[in-house]
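For reference, the chain that follows is the form predicted on its own, supplied as structure tokens.
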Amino acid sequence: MSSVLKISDLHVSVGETPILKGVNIEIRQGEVHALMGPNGSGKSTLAYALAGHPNYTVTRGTIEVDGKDITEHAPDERARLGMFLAFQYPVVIPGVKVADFLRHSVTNVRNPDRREGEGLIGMREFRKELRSRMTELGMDHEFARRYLNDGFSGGEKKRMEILQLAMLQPRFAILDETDSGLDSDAVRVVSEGLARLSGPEMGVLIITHHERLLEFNAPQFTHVMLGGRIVETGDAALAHDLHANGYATVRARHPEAAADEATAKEVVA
């Protein structure tokens, strides 16, 4: 039986400002979902709330994995349950090598009951797997010796996150505008890498403005967010339509959400 990530009536605020206003999505392992919407609609807020970011407060609703409420779980607990977030702007960590970071991450996710002080996953086993994954993704093995995202180009940072995805093998992967700031060649590399890793064991939520990341990852479900709520859901054809025609007709069909969007922009300004 496949695992299910269920988001029910989710309301999220940042400080005193309400951003999400009742989001409902259900994602099963093996499914690819796209979440699209204009700037300020709440897409990244949803991603950070799912990851457990402390600055994003859930004021109502629940996040569940296989019926277990994880709304109050810490980020590391969510990771151990199979949640993964690829950031729009990956963090730079000077002095920490890619290989060391991944070895610790893999150990903590695969051995959630490991006690403090217990050893990491075996070095020989880890290196063999890491090299195999890097070869599969077309990455130079020397990449693992570099410091995490330090001096990386935008494309290298995003490929690093795809490598993390490959090593951690989560049940649910949330990609928050992974195509942001990348040229067409880099987006193609990331899109192909994600397609290689997707399968029946991983549910994917791709948050994007554009269609490029969906080229090799056609969504079974496309959700449109406006004013902090999901206003429409369709298939891959809906993503194509949004890419071609924008959000004007969506706003016209959902004036209440469009009004909330305008108010939110005034608050931010």
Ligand SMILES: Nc1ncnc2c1ncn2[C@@H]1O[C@H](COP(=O)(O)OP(=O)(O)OP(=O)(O)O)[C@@H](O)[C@H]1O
The other form holds:
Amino acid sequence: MSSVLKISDLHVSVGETPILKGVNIEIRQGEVHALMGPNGSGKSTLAYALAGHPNYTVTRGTIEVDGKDITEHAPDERARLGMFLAFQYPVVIPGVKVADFLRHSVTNVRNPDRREGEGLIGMREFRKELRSRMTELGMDHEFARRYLNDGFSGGEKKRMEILQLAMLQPRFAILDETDSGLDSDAVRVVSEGLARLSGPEMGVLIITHHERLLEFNAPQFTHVMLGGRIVETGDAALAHDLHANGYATVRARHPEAAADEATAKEVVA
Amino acid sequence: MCVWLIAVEECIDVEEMNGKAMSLAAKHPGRIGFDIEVFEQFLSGRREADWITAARRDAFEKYTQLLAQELPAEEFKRLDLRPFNAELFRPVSDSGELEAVSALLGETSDYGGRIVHQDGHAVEVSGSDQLAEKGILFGELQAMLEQHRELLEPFFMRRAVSPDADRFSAWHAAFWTGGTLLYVPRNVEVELPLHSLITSTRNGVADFSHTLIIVDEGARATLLEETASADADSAGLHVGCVELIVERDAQLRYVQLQNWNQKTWHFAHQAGVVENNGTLQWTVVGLGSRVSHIHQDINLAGRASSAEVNGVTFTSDRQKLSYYTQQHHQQQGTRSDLLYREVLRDESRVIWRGMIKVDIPAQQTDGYQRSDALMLSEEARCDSIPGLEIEADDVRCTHGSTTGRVDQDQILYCMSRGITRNEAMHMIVEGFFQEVYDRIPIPVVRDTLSQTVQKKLGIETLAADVMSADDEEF
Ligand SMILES: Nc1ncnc2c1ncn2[C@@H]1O[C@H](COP(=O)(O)OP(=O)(O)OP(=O)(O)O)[C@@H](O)[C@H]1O
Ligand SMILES: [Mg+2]
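The structure above corresponds to the form predicted on its own; please provide the structure of the form predicted in complex with the named molecule.
Now the full complex is given, and it begins with the chain already shown.
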């Protein structure tokens, strides 16, 4: 039976400011969804809310995995249930080696019942696995010994996110602009990498402003977010159309959400 | 050129409090120090050369004078010493029954020699015979001073720490007992590190142990020293002194890991003197004690001498650890590089006052100092105050300090990868110290620190991770 990630009527606030105003999306394992929308429309907010970021408060609605409500779950519990977020802005963890970080992380995700302090997966097999994933993503093995994201270029950070995705093999992956900041070769590597990694076991939500990632990972569904709401859902053709023509026609079709978008900007300003 | 990185935090001024402490002390002088009766009684239990006793008497005289004066304000005004009561502590004339105190660095590695002190008296010396074959002197300080007076007297409390620096140095000079001496003759290398363990086992003991290391021209050595208490509850006083003398072209690596229990008062003068082209690598680790104050001098006395100073401090509960560090560039082309990192838990407090001093002849000097603190609780508090005093005009001195809290985005990022909040905290703290560990080229020290820090963070079992499974590096 394939798993399903169900987002229902999700309202999310940052502090006192409501950002998401009733988002509904259902993602099954094996499906690719694209999420598009102008800057500030709330895409990253949705991604953070799905990951369980404490600053993003769910004020209404639910997030469910296979009928299990995870809206109140801590971020690490969500990860152990198979959720993964590739961050738009990956965080630097100074002094923590990529290999040590990932060994810990992989151990926890693969053994969801592991308690703190219990043994980690064997170094030998882990090393072998990590190296082959790095090779596939065209990464120098030296990265494993570097401190996580410390001094990495923008593109290197994005690749590191994909490497983590490859190691953790989540059931649901949310990629927040993983393709921005990459040179065209890197976009290709990442796009192909994702195509290889996804497949029937993974449901993917791709947040993007570009088309390349979607070329390799054709979405069955494209959602358009405006003013904190999903205003339209279509197929790959919709994504293509938005890339070609921008959001003017979407705003025209949804004046109410477009108005919300304007007030949100004022509040922030 | 001087660059201010980030200046942080105002400091509370306890000068007034210490002023009150002075008036309290005037009424009860025994609270802040030892009087002549304690001194005479101490002397009556000593068996030592007359010249040593004579030096003590001189020091005691200075001590009495200094005790009547206020402590140097700039160095002590942030440290509240009112709760200190010297009446609770006395030196003891013997080591007492031998107690096995578990050392952090002790069991883990092969040492070329080892010396153990208990309650201010040497109880074990090993390796000195083999070392003696190469002309190296390693052993208990008093015996060595008596046997090699001509060689050692010019160094002892003359080249690095002076008895009249302040009341603590004078106190030490009058009452020192036991102690570690290492003398490495010209061009000799001590291949394996040496280990010194200083323990406190009984309630109310005042311990005045001394460390004197002399690395003669072109010689090399490494000494790892640690202090520990036998139990968590015995109150102790330690007034210590460390003297590191690095002659021209010599190299010394010295580590001191202070791990007294949280009932111990720890005061120390520590000074290194580096002559022409000599290098000193000095690591100071502060984990224990109730209150500690370390005065650390790095004297770059010879041309092109250099010093790297590392500090790792981790405080918890209501501990208060205070450092006054001074990198003193006295000659041309000298280099100093100081990096302190502090992690503070609970209601603990760290004070770091750092100075770079550059004398007129010390052109082409490169001085660096930095202290970074990571606060794990709202109640912890850190004052770091870097400072410069530069008289030469062609120098490069950089200093700075930061204080911050654990970044919630870092925690979230780790957690979103399946790592628990606790594990994330451990990783982040460990990572924070890593930059200092990376500067310490002695694996046993790095590993010990890493495990000790993990333990102090709270979840003991997590420390097992460090050593886990096949225990290999990636
Ligand atoms: N932590 C925060 N504090 C204040 N405002 C926030 C915060 N996070 C998001 N917002 C606001 O919420 C709105 C949506 O932001 P979000 O980052 O979700 O947009 P986005 O769709 O991902 O945009 P982009 O395409 O530029 O990445 C914006 O107006 C933003 O300023
Ligand atoms: Mg975004």
